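Take a look at this single chain in structure tokens; it is the form predicted alone.
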Amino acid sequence: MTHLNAPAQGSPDLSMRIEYWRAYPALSSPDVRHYGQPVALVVATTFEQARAAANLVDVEYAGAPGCYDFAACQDQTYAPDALIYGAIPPDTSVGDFDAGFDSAPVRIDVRYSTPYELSQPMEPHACLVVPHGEDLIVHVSTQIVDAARSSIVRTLLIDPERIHIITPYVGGGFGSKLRIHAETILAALAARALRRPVKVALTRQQMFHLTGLRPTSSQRVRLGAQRDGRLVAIAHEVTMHTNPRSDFIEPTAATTRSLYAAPNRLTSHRLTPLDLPRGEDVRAPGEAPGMLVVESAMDELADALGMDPVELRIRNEPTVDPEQGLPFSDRQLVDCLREGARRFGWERRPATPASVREGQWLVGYGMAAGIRGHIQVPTTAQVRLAADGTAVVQTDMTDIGTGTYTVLTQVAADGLGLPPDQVRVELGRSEYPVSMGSGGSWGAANSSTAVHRACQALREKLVAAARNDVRSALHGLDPAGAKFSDGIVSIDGVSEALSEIVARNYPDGVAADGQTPAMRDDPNYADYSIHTYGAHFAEVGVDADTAEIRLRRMLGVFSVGRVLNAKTARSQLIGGMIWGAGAALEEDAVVDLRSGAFVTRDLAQYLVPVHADIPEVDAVVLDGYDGKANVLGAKGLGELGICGAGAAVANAVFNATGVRVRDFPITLEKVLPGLPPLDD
């Protein structure tokens, strides 16, 4: 199958605000937009036959010039209309930044660069499509079931009822599976044409060109402060790569807008079009590269002031959101900073860079703050009680290894007063109530809120039924005092088994739906600035001869509202911190400027942290409850662990060596020339 014989397909509707639901045509044109783009699909009855046949395909190309060099193409940079999802303005301005910056007695004006990065989940992207009459059963690893279904429907120009998505367990995604990609469309096209099941799996090398990447960026940060450390001006200006035919804009400077107080402020985002794969969401899109840079620049300001980096941040703590002027729903950033400093032993931090040696190793401490907005998205869940008193939770929400099954079991069990082993959670099918799936740290809090509300609606139904049932021990009692516990419903000391109420009144079972509204429909999100917060601390050792960098320990202290499950929360935060360390020290997708190919397109050359790279890592979550976020008081936390983590590592490298690297990742050749001379 090539563009010459592939079926007609729908085109992406660019008016759709969130792109995951758009059509994603494949083999629809003879034009090759970037290196690695599929130009043909070969289907055979065995894997070996398919690979052998694919190698026999002869492709002729008509060459055309391409632009692959980010630095060389800056003359083509332009301003976007909006940032990610079309909901965030690309530029903001408060006060008079230029005047404020020029008047500041202490000024930092630095430019940092971040590389292309990729999600690269351990589980490669793959899809199995099984025809069933006129229907297609699609087994695909996707983070958002409804988006996958919509994208396939719009691409194949097919009745939505004919597409059935099944993805009970996703595996790793990290943003790369928020939308479907070419392998899913190709499998669906071939299965429909052949009337046989078709499986398409990407190789690891293909994933580097076909599943999206974090854009490379150049970021300028300017900080103007009084000599006591109080900021009078802050600017964060970002330029990143994009594909000329399909914009993707990370909100890299967006979190800077809410982080520190300063009367004069400026943020901006610009795009440079390159003939490379388009950018897509990579875990903590925008916040991860933005916090990496801003928190490194804040460390530079602390060094210029001769001030403790923790104290500098506390001194610039805002009382309201600095740009929106809104009160914070709940903000414990200072508590995170102080508790982290206490637990880490920050008082032992070397005050002078490159001043502490342990044998061959230069030792340094670094820290950084973290912030990430909490996102509320529309989510629906249904909870059904059977006559035997067992409950089933259904939603098309997904589990990407974050513990969705566990958390929703807990919420439903608590909401209905049932033991957890009497609750069954069913996820990841397009026939279930629609959610926004897992991504953007929105999954657990939003799906849990929907399940909680479904349980609340069920309780009201059951208590009303019992109160009006003359056969019930609860007949005529005030429902306001009803309590559900251990499968029993009790009012004023009178109790009855939950199963008995259901069996008498709803012999076929009873169900209720619960919803979480979109942010735009919840007044709290217009009246409050709602975020999560953290403080990162890191210790590194740097070999005085070779500049080899070894992370020794990391600590993160976080404020995320109510924690739904302590184990899964800690695991997510530690995973994010490790991701941040990788961004600071290792991850770097290198482009061949002759062809636009990524030359580091396997996990031997595109480095990510492995066991030997990561020593003691600890994550601590402060007690909290943010009632403005939702009824459970919980907020998303998975990506918060990344935000600022890399900067803490980078700042520790500076503290150890006195070398400030502004071109990430921090590698040997960038540190070695600036190392202090060895003692005799």
The other form holds:
Amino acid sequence: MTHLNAPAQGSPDLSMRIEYWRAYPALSSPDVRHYGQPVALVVATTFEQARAAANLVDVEYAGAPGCYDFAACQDQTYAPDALIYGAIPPDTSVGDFDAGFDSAPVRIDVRYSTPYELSQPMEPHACLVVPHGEDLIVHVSTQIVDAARSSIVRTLLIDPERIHIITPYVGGGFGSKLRIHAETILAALAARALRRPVKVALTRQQMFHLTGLRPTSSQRVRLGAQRDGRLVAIAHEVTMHTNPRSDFIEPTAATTRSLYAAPNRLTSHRLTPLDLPRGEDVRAPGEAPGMLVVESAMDELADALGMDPVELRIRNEPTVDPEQGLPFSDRQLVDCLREGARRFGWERRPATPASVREGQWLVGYGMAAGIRGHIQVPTTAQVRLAADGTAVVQTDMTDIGTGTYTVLTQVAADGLGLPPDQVRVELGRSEYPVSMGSGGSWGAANSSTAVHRACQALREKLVAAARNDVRSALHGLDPAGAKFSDGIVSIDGVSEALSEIVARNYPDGVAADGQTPAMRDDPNYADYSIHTYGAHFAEVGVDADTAEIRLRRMLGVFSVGRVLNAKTARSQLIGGMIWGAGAALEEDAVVDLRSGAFVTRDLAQYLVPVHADIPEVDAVVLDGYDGKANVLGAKGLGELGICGAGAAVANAVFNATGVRVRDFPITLEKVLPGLPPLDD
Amino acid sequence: MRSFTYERATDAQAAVAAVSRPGAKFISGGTNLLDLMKLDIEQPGHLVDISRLPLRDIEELPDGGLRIGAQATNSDVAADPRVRTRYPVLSQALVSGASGQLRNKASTGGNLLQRTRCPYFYDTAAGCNKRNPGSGCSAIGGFNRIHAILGASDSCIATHPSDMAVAMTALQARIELLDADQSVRRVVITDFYRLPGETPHIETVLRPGEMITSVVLPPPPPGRQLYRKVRDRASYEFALVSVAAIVSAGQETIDEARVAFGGVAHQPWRSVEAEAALTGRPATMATYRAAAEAAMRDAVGQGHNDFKIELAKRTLCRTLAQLAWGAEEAR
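Right, and the form predicted together with the partner chain of this protein, after the form predicted alone?
Complete assembly follows, chain above in first position.
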């Protein structure tokens, strides 16, 4: 199939606020917009035949000049005319930044750059479409079932009832599976045309051009402070690459708006169009590159002030959200900083950079704060109790390796007073109640809240039924005192098995729905600034001769409200911290400026940390409960682990060497020129 | 992928006979060849599997050297007590390469013949004189951070990726070859590899059909040995620069030195210039600096890899200093 014979497809509706639901046509035009774009699909009966046949396809391209060099194309930079994600203003201004900055006795004015990065989950993007009559059964690796269905429907111009998504287990997404890509549309088009099952799986190399790409960025940060460290002015101005036809804006400066107090503030996002794959959400979109830079700049300020970096942050702790003026729902950043400093032994930090040497190693400590907004999105779930007292939870929520099955089992078991083995969780099918799946760290808290509400509704139904049932031991008792535990419902010391109430009143079982509202429908999200917080601490060794940087230990202390599952939370946070370390030191998708191709096109060339890079890493979560966020008091935490983690590593490199690298990742050739000469 | 036929050789003579047909290649551990076949870079029509040939032993030689069978795995060689005690530079180099799983599969002969990791060699849409002679070199003027600083040509600036071969170069290993006509010859490793010149697709002096049967390590040279690999992450990554050094120092001066670099050239790079600058000189940093300058006198960067010149100098100096201090382990 090529653009010559591919069926007519829908076009992306750019007015749709959240792009994951848009149409994504493939092979719809002879125009090639970027290197690596699919130009033909070859279908065969075996994988080997398909690969061999694809190798036989000769493609003739007509060349045209392209724009691939972010630095060289800065003259084309423009201001976006739309809100980021349809909700976040690209620019904000509070007070008079210029006047405040100019009046500050201590000023930092620095420009940092961050590279193109990719999510690269272990499981490559893949889709199997099985025709069933006029219907298509779509087995697809995706983070959001409803978005996958919507995109297929809008692209294939097909009745939504005809599309059935099945995705019970997903081998990682990190943002790159929030939306479907060419693999899904091509499989669906081919299956429909051939009336046979068709599977399309991207190779690792193809993923570098066909799945989510974090935009490269240039970020200017200006910090003006009093000599006591109090900030009087903060500016965070970001320029990133975008697509010439459809903007993608990463909210890189957005969380800076809620981080530190300062009367004069400025943030902005600017876009430079390049003929490269379009940017997409990559894990911790915005915060990952933004906090990396802002928290590095804060370290520069601490150094200029001669002040302890932890103390500098504590001194700038705001009492209300500094831009919105809203009270914080639950802000424990200072607790994270203090607890982290205590546990890490921060008092042993070398106050003077490049002052500690252990044999070959220059040793340094670094820290950074972390912040991330908690996001609430509409989520529905259904919980059904069978007559035998077992419960089934259904939602189209996904488990992308994050532990959704585990967490929702716990929540439902808690909510109904059942042992966990009496609860079955069913996820990842378009027939189930709609959620916004996994993404933005919203999955666990949002789906847990919906499941909890469904359980509450079930409890009310059951207690009401028992109260009105003369055959029940609980007949006539006050339902307000009902307790559900170990499969027993009890009121004032009188009890009855849950299964008996169900069996007697609902022989065919009983179900209830639960919902989590969108933020705009939940007044707490208008009345409070709802975030999660962290403090990162890192110790690195830098080889005094070769500038090889090796992480020695890392600690993160976090405040996330209530933790739903200590083990999965810790895994998520540690994974995020490792991601941050990789962003600081290794990850870099390099563009060949002659062709617009990514040169580093496999996991041998695009480096991420290996086990030997990651020594002792610990994540500690403070006890908490944020009742403003939701009834469970839980907030998203997956991406928080990244926020600031890389900056702690980068700041430790500075502390070890006295060399400040403002071009990420910090590879050895950037540090080498600043190292002392070889000693005798 | 392309169709190919496969046979398992029963003995060395049969193997070289079998590989004489057009388009045939040997396969052993497959840790490199299979990847390249999947990517359509190598396109053999016939594979002769030599992994089960009885060439896995490591034998003592009467002169005190060792003969390592070409099919001995990297793991087995690295762990061999004789290698570890008499040729520690080789054991260190081997364990610094790849991963445990790969070392369990990779053979000694295959390691010598592994192909460059130049990303343009891997990209069939890019020009690469090594992959497709006459198609140009996309690395020149492209992204060339990992590329050669010594011995490169206008046709190719690729590097040889092996760690093992760098240590073997310092040890002046001899490679034993069996030809299709059943004749046997020995080639010193420094004569085994070719610089790219205008024919970067011809990487060694191997004749068509010729097979590596073993690697002979001469008796260990006097002195201490050390392999130092500098890389972007702590494991599972090729060298930006590596140094294999063997230094024998008396009370006053260095009696004898062997120096080889990895990651800097189309082949493991023996630096006779550095060796000459060390021999007979006092074991001081000034001497090491002079040796490093001598070693890199002709080095030329390509832009992104300019740093390798200074990095190679510093790495050599530190490796030599560590040998002088008597540190068995570099780190």
